[in-house]
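There is one chain below, alone, in structure tokens, taken in the form predicted alone.
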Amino acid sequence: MPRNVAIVGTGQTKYTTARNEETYEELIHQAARIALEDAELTLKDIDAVVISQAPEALFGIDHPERWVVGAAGAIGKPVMRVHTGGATGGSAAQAGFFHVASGLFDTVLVVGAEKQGDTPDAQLVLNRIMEPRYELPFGLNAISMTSFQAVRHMHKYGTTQEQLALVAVRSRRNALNNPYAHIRANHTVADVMKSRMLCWPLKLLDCPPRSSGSCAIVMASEERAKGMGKPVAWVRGVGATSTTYYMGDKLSGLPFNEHGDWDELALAAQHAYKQAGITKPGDEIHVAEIYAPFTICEVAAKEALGFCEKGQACPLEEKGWWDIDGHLPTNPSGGALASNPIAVTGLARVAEAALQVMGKAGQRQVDGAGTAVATAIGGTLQFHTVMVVSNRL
């Protein structure tokens, strides 16, 4: 049987545009001493190392797990580099849970770092990620295919954009409390309709921004953490799953292939609530920290996840129901509307439900958070993780 496994420290770094003034190495080393301090833990007592590394395209530097082995104390220990485009946060916080649940490891260190500040190509990337053969041509590109999610969403449930923009203006509300947030702000539904036009119907202010920044957090064994006689952020369930590549199929209607649902995502949240013994996700989690770098996103993700029915979470949006103070506060943080430093955005949702577990999240804390769940999205829309943490055992 696997082993216990407990988040016992997080670090992040204030997220921005650009982080000029340090080095990849140094952000690296930023969030992992954060991490060790909240942790009360040194190097010495780490036994093994994940580094969360999306696409090097976006800052430049060849191969980052090969520089960053100082900064991340790794020198002599085990080193696994992640990558699974914007889901490499949520995929490395569950490499690391399975190096302690397995026995191999009682304490890993799980970092990594995003400096999309240092290029000015990081959208023409993006737009690159796409099927180079038959795809790629039409112009599809992370925007657009997530438009197209948009645009099904209001096919079959009648969403609005004026429902979209209101995810928007949460999420930047939220992260007024969060002093790592990149964009905080009091946006209205009437500054999110009037930004530019992206996508139909995506406009500026339903996207995410471009953010570099650090993110970090230590996993120990059960006998390490009870050991520390502090809150923990026990690892209750973890899911993944993965769907086609290919736009076209995502369209097709095939199963697993409803883009304006997120079947592949419900999979995934399955395997983390059977193993959590979780039966109704809607009332029985608190917090969610859902990796959505645009307004659909989260929409989809709330109804895969099972917080409501499908074509719901737009109207109880418009309830409050994923207020902080509403029924399930949903992105306390301001998620990746706020943030999205892409290698770790997903790992930023981890560290954050970890904090709302332990009680530590500041003026962003959800009252009575007891259990939450954080997931993450990368590829085009591919890769699906999601994790369940707890207070309590």
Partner chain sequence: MAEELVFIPGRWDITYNYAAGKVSSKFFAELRDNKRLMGIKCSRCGRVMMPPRGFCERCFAPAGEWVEVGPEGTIQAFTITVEKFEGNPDPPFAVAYVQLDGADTAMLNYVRGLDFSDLNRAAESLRVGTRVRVVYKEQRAGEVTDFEYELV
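Taking the form predicted alone as the starting point, write out the structure of the form predicted in complex with its partner chain.
If you are looking for partners or other molecules, they are not here, because only the chain is given.
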């Protein structure tokens, strides 16, 4: 059995297009300091540091984790950066978990920052992620590769653009309750539908903003966490699954071969649920923070996480099932549709899930949130991470 691990502090800074008043290094430092204050710890208490940093080409400093060692309070300490594309924040939280669960460390800081405001068009970087021999020349980027998913889901389940729009509307409405969120708005379905088309069928408001900002969490062993005498979020299960880069390899409609479904996420969730003892995720999980930068991603994720049958996420959306006062609130923070600081979007999902079970989510608090799940995705929608957190062991 793994050693029990808890999240004992979180720190986020305001997500916005460009954080021009701080360097990347200073953003890292801000989040680290806020998380330490929240955990009521000092730097001396931190045994090791994990840096959550996705493609550095988004702000143009190779291996920025080496620059920020001091900002993260890690001089002379074990430091390790994790980078799994969009899934980075989810992977970094898991790496932090493994640091403590290994028994080698008692207290670990996981911190990252995004500064994509420093490049005029992040999609250029997200084009260069593609396979250079066969796929680079076709103008693919994060938006178009997700359009393929939407096309497949629409083809398989009859999902409509209007249904996808509802996800955007709910997410940004929820963000009104989140002071860190980038886009906080009362949009209507009509607003989404008439926003300009980027890559059919995804329109501007189906897509995330380009956000900069930073996030950190502090993780601690059971002994340390229990000694703190305050609510903590226990990590009850972790899971991750990677699949092929090649989207063209998973367009057959068969299990694990369908870009429109996320069977890979389902597999990661099974591992996490098993550790957490969850058998009926739709009932036993009280709130979910899903890394869904595009509307379609949240739909596919909820179906993969076992919150509903395949093809049912959208019909349930129409009934308010996922609203903050619904049966299973998803992304009360507004999620990635409201703020997408890529390097820490996944870490922010973990932080938000932790805040929910600690009962510290402020205006976005879901009543009675005892167990929460946080996910992240990366690559050609090919890397999935799942973490289950709970207010009890």
